[in-house]
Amino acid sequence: MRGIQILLFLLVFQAWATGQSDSPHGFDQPYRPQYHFSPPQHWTNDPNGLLYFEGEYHLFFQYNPFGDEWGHMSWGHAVSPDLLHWQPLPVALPEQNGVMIFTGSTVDDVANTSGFCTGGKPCMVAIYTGHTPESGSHPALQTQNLAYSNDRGRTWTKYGGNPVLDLHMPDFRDPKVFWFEPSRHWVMAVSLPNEHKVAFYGSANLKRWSRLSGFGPAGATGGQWECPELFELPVDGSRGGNRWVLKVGLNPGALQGGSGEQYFIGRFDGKQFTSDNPASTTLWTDYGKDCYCALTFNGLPKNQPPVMMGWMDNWQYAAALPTSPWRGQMTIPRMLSLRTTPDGIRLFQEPIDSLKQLRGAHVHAANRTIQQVNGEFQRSPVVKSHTYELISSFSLGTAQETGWRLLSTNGSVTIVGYDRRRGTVFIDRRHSGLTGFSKDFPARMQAPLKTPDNVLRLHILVDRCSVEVFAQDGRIAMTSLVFPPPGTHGLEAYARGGNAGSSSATLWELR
């Protein structure tokens, strides 16, 4: 049996290593993202085990080492010094003995509570769902398991006492684990998908877990609950105390169809999460169709705000995306904050500050009409890029709709705009280019947005096949895949139903 396990690991390692050189065009395929993470080849979905450890950001992710469709789920692995430049590493946790490695988390066991660490140094411990598929008369089984590494995540050993948590259920998955200092114990938030619940467990050593409490059903319950995440944030920069955010994935049944994510704001005492809002309240983390199973990094320095990263896709059409030799990518890492709004405390998201490192040539137009903004942009070579960052503000004036036409050419266009009559910001990709690979892909996505000062502020990231929008300083986040004709870069501001007032915009090419 040991020989079979070694052979399987070598096959998985060879499949990953081959992927480093098999792509004849490197990372320059027509739809290959340039500043978002994607694996060299093959399938990826959920980010897993996000961890900052000894100066490196670790991204693990659901990965099929053998093809570009879902299957043989293992943990792929990449590391980065800055959350932008990623170095692919060999598969960390391979499928073994028919047990797939589903979503989970990784922690820095600083005090060696697990007993896995050697040499008097902290070690990395992964907590993941082991998935045994249905076979004959045996139903599927999902359990929670451990693996550990004493060499900064380069090699891993699965714990001989696995599983550490087994409810004998086919749907019981996606543990998020973190250290809760006031009670000095580990906390696990794990999903009971069909019950629309998150269960909380506690442990002193990561090996023995006892149930603490549960949360749900609440909010949206139209599909399975997955990928729970629990973290603490100050409100209004600590002026309003702290709150906890419980984020839960939903598939299907999300706001825009298919998969999406909601969040709850409340308090956590180390055992029980209590929401501040009625159970009927539904708050969405992202109003686009393409951000799922977003997780925060464990182990960040204390002065660094939480950073979240998600899978940029939707289960409605993930298997049909027109990319090769890879399929699947991640969102830009996002800084998180809680701010008080007229509707209550809400989650805000903004691109990480280090994205500014990638800025190259730029063009800036300040206090201009929309026509003047377009004129200055068209005179700049920067507008010919299809990997860029765009920050703008529009005084709405009398316009009933205003925004940007992106990635446009010969009738293909993606529109990001604000509909004043409806009070919604939107992304319209119905005519964005290649859309016929799925009936669910053409869509106009919208989010409610108030503009009390009659100024629309948009922060837009474009990276060949994706558009990420952050409106009103991050109050609304919207993520959308798009597949325009290769090389498309048309860009212009627009207004309809009246005239927009004074407008300003800056466009940076991102290297």
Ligand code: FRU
Second form
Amino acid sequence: MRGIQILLFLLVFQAWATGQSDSPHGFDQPYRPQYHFSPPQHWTNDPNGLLYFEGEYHLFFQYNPFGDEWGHMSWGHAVSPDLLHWQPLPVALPEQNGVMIFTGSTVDDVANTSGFCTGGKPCMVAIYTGHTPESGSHPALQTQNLAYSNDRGRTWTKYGGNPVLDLHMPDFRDPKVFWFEPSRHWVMAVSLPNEHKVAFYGSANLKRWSRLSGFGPAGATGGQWECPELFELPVDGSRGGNRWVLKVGLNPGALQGGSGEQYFIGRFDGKQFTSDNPASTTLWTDYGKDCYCALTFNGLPKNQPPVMMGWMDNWQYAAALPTSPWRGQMTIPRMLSLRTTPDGIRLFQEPIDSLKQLRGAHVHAANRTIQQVNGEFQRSPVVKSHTYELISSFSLGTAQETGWRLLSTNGSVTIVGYDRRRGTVFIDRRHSGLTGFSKDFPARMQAPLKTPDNVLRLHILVDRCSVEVFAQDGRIAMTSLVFPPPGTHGLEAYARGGNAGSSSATLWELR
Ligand code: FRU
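To test you: the structure above is the form predicted alone. What is the structure of the form predicted in complex with this ligand?
Below: every chain and molecule of the assembly, starting with the one above.
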């Protein structure tokens, strides 16, 4: 009798749990990221409208509610208490009357400057690009528009006075809006993709905008400029004053081919951005192929450093990724800082601190040879994981090349290494598993990296189909998708052309 009761309970519980699932498909398909955001089903590209509002992190994202290819662009929506566990919500801003909802941002209108907020409380306002595709009778049109929510982003109303900014142009998009306290006005950075320019506009109420200035062309201009982002950061933990970072997406023409992003460091006075470097300087935010249209969160508490998150993909092959029933995912949220290096001030990126909450079983080896590290790792069950965090520090010794072979099995491997002769850190995914779905996917991506102390420090995140590398405390970020054969988890440190010196490494399974 008791056995039947337990069985009944289990059946009822299973039915309940299935009903709770966010998609009819669950989250355990091959390649399904476990601690990176991906929509339960269908297509996503850029993150949009990142905002911390009343205790919740909001992630909106370019979304096709009807399929796993780009189209019917709308804003999907998810919320999280910690930037790691995401609860999917219904589509926030759907395509309507033939106008797609392209990339944009959201703000917390604390003082009700827009007049949209009710009940004496702040409200959320979205500023997005409305995209009307070209048709027989008219050319394409991109304009800037508003929508607002008075219930913590659960329901949205498009503003009746849209568009709020219309230059009658087919390419004019991706507004990033934030409050600039010193002049007490809203600032919009918005892209003129074909001119390779970011235009800045100012507004007191989000509804009427006037042009402040423009920046560009500068740096890399081999493709359209998209997804501008502007934020302020202390230099060297505020010992070196503050600087502004203007980040711009480039598609195609990025360093590793296809889409990628560059940044400029300079000053912003509320009207105009002035770069510290000559227009010929090009700085890349991420040296992998798979980080695009990254955005920072608006509304973070004052004491929190900016957090940025990107689309983990590349327009060269986004439509061909071998995943189902979803296509597209986000990078790990990254904490940003500016630090002085021998080359000048540079952007550093590290995974958010709260990732530590996900750490489960671990194995640690300190001051060993590479062979001893491998020996200790192989004795631990943690090495069987394909969802993990790995932190290592290798003294280069006499080795010409050293690093990790990841997600390996007979015949396939992803290599993360340091090539001493070239002075580059690299991810080689040419033999990582499934690569043939696009001629642009197999790649060896590399970044210049100096190691004056002859120590290579790597922080690596693996999540089934992705490898994110943060080298030398975040000086270099590299993001790469990989599609290894199912169940692949081989992991070992290696050195070539000599011996590495004292090596330490810790591997955590991430839950
Ligand atoms: C960048 C982008 C944006 C645009 C959106 C459309 O990936 O092309 O410029 O707003 O995607 O989905």
